[in-house]
Amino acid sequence: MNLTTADITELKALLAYPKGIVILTHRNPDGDAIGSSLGLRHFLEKFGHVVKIILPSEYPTTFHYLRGIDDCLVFDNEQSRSFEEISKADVICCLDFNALDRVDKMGPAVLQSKAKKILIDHHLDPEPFADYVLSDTGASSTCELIHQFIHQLGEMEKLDANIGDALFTGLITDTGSFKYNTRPETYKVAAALKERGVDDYGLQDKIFNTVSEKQMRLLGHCLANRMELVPEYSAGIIALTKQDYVDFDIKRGDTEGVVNYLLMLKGIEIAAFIREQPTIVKLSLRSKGDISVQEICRNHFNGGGHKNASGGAAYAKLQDIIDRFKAVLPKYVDKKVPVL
């Protein structure tokens, strides 16, 4: 769903004079959510707008290098102020989510707000709550769409290295360093950002080469003690218990990327990372090729996302979720002779 010529004209008029703008993204923000939010904020501030980013929950410390991240409000920590910012906003930008339940308790406040709402996202089936929608499921990331948004507004000269660093962060993280979810436009955006002074090597280093000793030991535990393979269905599973969270003092962001290690195995085409939380079990799925983990999460785990990267959750025992995942595999993956 692209912005029409009329939409662009209206948006130019809307953003021509300073406004109070709130940018929202989804709970458990990742590199694309944070990068698109900060990139858009830096861009909008060039017009004199007063911009506040509200994150539903804490962000991974991996992204501390991005300028302005310390100024983001975290709803879980500052609920009253977050609601106040939403209530007085002239414009609300919703990035990297397609439904208001992804911003938790802020959803009803956004729906009731009289502010103009702009949705920029690349997930399936966006809810019809926004006045302006830029939605493209073929895009690598919301950061790619923010670049498109800036281009459509005819304001590319305002794109600088700070905006570029934020947007390139989303490109890197949502494509696994350009290993999946890419299309020709993705590389064109990457090239354009590099021309603006982005140090892509430096960003890769900051994102992937700054893990702590605890995270490295946790990864070793996951691979040595918590990995299970289902080779006849080309599947791999890593499941963490509540006790694992205690033993390794696991915090938000410590398990980022663990699921991807399963797909490094020869013959593994679908990976599940299952975590037992205090009151719920969460599941992250990744896949290769035509295996749609989005369908699996939507149909069996109250979730969704992208074809090859999705998540879900359920109020159940950890072993029940593991068993459920194994049970649904035959519906989505052809049984084969193991090649491991």
Ligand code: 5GP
Second form
Amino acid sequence: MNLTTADITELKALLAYPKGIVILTHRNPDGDAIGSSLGLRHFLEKFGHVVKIILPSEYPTTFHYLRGIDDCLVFDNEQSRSFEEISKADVICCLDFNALDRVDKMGPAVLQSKAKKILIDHHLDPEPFADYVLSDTGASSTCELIHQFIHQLGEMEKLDANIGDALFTGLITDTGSFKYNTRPETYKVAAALKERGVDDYGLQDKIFNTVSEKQMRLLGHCLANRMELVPEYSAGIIALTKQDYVDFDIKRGDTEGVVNYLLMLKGIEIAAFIREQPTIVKLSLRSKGDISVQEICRNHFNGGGHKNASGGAAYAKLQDIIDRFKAVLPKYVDKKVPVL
Ligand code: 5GP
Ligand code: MN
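Based on the form predicted on its own presented above, generate the structure block for the form predicted together with this ligand.
Next comes the full complex, and the chain you just saw is listed first.
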């Protein structure tokens, strides 16, 4: 879904005078969620708008380098202030999510609000709750679409290195450093941002070369002790128990990227990273090619996302979720015929 010419005209009128704007993104915000939110915020502030970003839950410390990240409200920590900001907003921008259950208890408040709602996103199956929708599942990232949004508004001269750093962050994280989800447009956006002064190597270094000793040892533990392969269905699983969370003092963001290691194995095309959390078991799935982990998450794990990267969660025992994942594999992955 693209913005129509009429949408653009209306949006220009809407944004022509200073407004109170709330930017929302999804729970467990990643580089794209945070980058698109900050990039859009810095852009909108250039018009004199008063902009507040609300993150449903805490963000990984990796992204501390992004200007303005400290001013984000975290709903889990400041619920009443978050509701207050939503209720007084003139405009609500929903970035990098497709369904209001991704913003937890804020969802009903957004639905009730009289504010104009703008959805900019690249997940499959967007819910129809917004007045203006820029949804493109072919886009590498929401950051790529924020660039398009700025372009469509005819405001490219406002795009500075500060906005660029935020948007480039989402390009890097949602494409695994330009390894997947790319299209020609992705590289055009990257080039445009670099032209405006983005230090791409500096960002890659900040994002990937800041792993703590604890995280590195945890990765070793995942690979050495918690990995199981199901070769006949090209699958790999890493499962962490509640006790692992205690033993390794695992905090938000510490397990970022672990799931991708499974896809480095020859013959592995679908990867599951399953975590036993205090009340829920959380699951991250990744795949190659035609295997749709989005369908698996949607049909079996109350979740969704993208064809090759999705997540979900369930109130169940860790072993039950591992078993459920193995049980559904034959429905989605061709069985390998052993070579005799
Ligand atoms: P991750 O596995 O890194 O948490 O998320 C991968 C992708 O799946 C992201 O695009 C994320 O938005 C989406 N995703 C993760 N968890 C859920 C979930 O519980 N529900 C839905 N609908 N999407 C999810
Ligand atoms: Mn994204």
